[in-house]
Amino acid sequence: MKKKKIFIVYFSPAGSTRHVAEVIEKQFLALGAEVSSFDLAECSSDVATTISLQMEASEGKSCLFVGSPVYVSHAVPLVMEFIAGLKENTGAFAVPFVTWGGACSGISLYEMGKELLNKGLPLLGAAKVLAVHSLMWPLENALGKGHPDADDDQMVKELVDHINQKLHEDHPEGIKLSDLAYQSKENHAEMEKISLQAAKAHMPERTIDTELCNQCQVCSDVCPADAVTFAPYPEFGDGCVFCFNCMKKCPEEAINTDLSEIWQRIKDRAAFFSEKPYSQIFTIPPLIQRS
């Protein structure tokens, strides 16, 4: 029997989405599938065309997994741009997955699923996975601390096993887009109105300690959005997604900001939504979920 072709595409500034992608890859490899993984932070702009052509040329069934962290209720723009660049009707299936930091997973899965369906990619499943909140890394009581954990990984592996079985069926039944519309109608409508671009205006300003900064350019190297330039000290362009990798990984601790107000807003948002289950997979028939 010919190997199934699996494509995994993700964006992961904090590493959580990459972790889930790696669990997916390892499990598919253990099942004998052929796997190709792509980190959008390291890919050229034509990666969507390249993958589309490979999916179209693949003999037998293939499946595209697309992963994103949740930023302000949405998948990050780079992921949505990748989906928009896919060729239509390649004959492949798709599985969107997101990692979220315990405040709210938003409408990210719904929006990714909708665009994948618009490209003619039926959804065989989906997943949301709890992760430590990327803006709370200095805190002992960070939301999602310790996640993804072994239970989350096991859930993802069971999703992979399910998808693998589906790919061996002649006419696999997938999930419906409505399965991913798990927020209330009122909250869904409000989330459609907000965006990462609008949220940037409320993010605290970063300052550069010019006495500490030695222009080593580590901040530029670790920026997944390629948004840091030097003139002569670091400057942050419009492509910045506010992952704060520049601040987290500066060896001189020369980049600073006050995130205390952001932390409180995140905690208030988590209390307001009280979203559960924290980690969940969406399949037909339903499998497992975490409360």
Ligand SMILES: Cc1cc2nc3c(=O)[nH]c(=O)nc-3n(C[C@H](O)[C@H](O)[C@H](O)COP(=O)(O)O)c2cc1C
Contents of the next structure:
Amino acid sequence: MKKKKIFIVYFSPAGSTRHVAEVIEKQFLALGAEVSSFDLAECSSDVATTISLQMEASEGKSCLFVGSPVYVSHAVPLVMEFIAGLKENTGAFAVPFVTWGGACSGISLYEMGKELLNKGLPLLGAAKVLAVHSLMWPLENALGKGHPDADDDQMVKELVDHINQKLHEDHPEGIKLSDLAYQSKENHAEMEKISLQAAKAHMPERTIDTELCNQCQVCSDVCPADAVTFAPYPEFGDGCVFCFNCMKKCPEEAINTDLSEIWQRIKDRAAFFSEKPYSQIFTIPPLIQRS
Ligand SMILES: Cc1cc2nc3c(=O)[nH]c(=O)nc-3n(C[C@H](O)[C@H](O)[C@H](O)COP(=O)(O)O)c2cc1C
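Next up, can you give the form predicted together with the named molecule of this protein, since the form predicted on its own came first?
And the full complex, kicking off with our chain again.
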């Protein structure tokens, strides 16, 4: 039998989406599939074309898993740009997955699914996985703390087993886009109007303590968006996605900001939406529901 080819593409400034990508990779390897993984922070801009050509040339069935953190109720722009860059009708299938920080998973899965379908990639499944909120890293009681946990991992493995089965079928039935439209119509419409770009205006300024900063470049090395330049101290360009890796990883603690208002807004949003289930996989037929 021809080997199934699995492509996993993800973006993960704080590591939770990478963790899910690794669970997917390990489980497929255990099932004997061929797997190629790509971290978008380390890929050149033609990665979408490269993967499309490989999917087109694949002799067995191939499936593309695309993973993103939820940022301001959407998938991150870099992930959407990757999907937009795929060639149409490569004959492959797709599975979008997101990690979210317990505030609201928004319309990220829906938008990723829609774009993947537009590229002619039927959706064999999808997953949203609760993760620690990456903007709350200094807090003891960060939303999503301890996630993804062993139950989340198990759920993802079950998704992989299911997709693996589907890839054995001649004409596997996929999920519908409407399965991913799980927000209410009003909330969905509200979320369509907000964006990371617009939210940037409300993000607090970062200041550099020039006494402490020794221009070691760690902040630029850990920036997944390649947005830090030096003049002579760090400056944050338009591509910044506000993951705050620069601040988290600065060995001199020279980058500062006050996130207290943002934390309150996140908590208010979590209380408003009270989104459940926290982690969920979407399959036909449905496999698991967690509360
Ligand atoms: C700029 C920014 C915006 C975020 N927006 C949301 C959001 O709208 N809803 C939510 O639940 N979590 C939100 N999060 C939290 C992340 O979705 C969550 O922590 C995710 O697991 C991070 O993935 P990573 O560890 O792969 O970077 C946001 C995080 C950042 C940095």
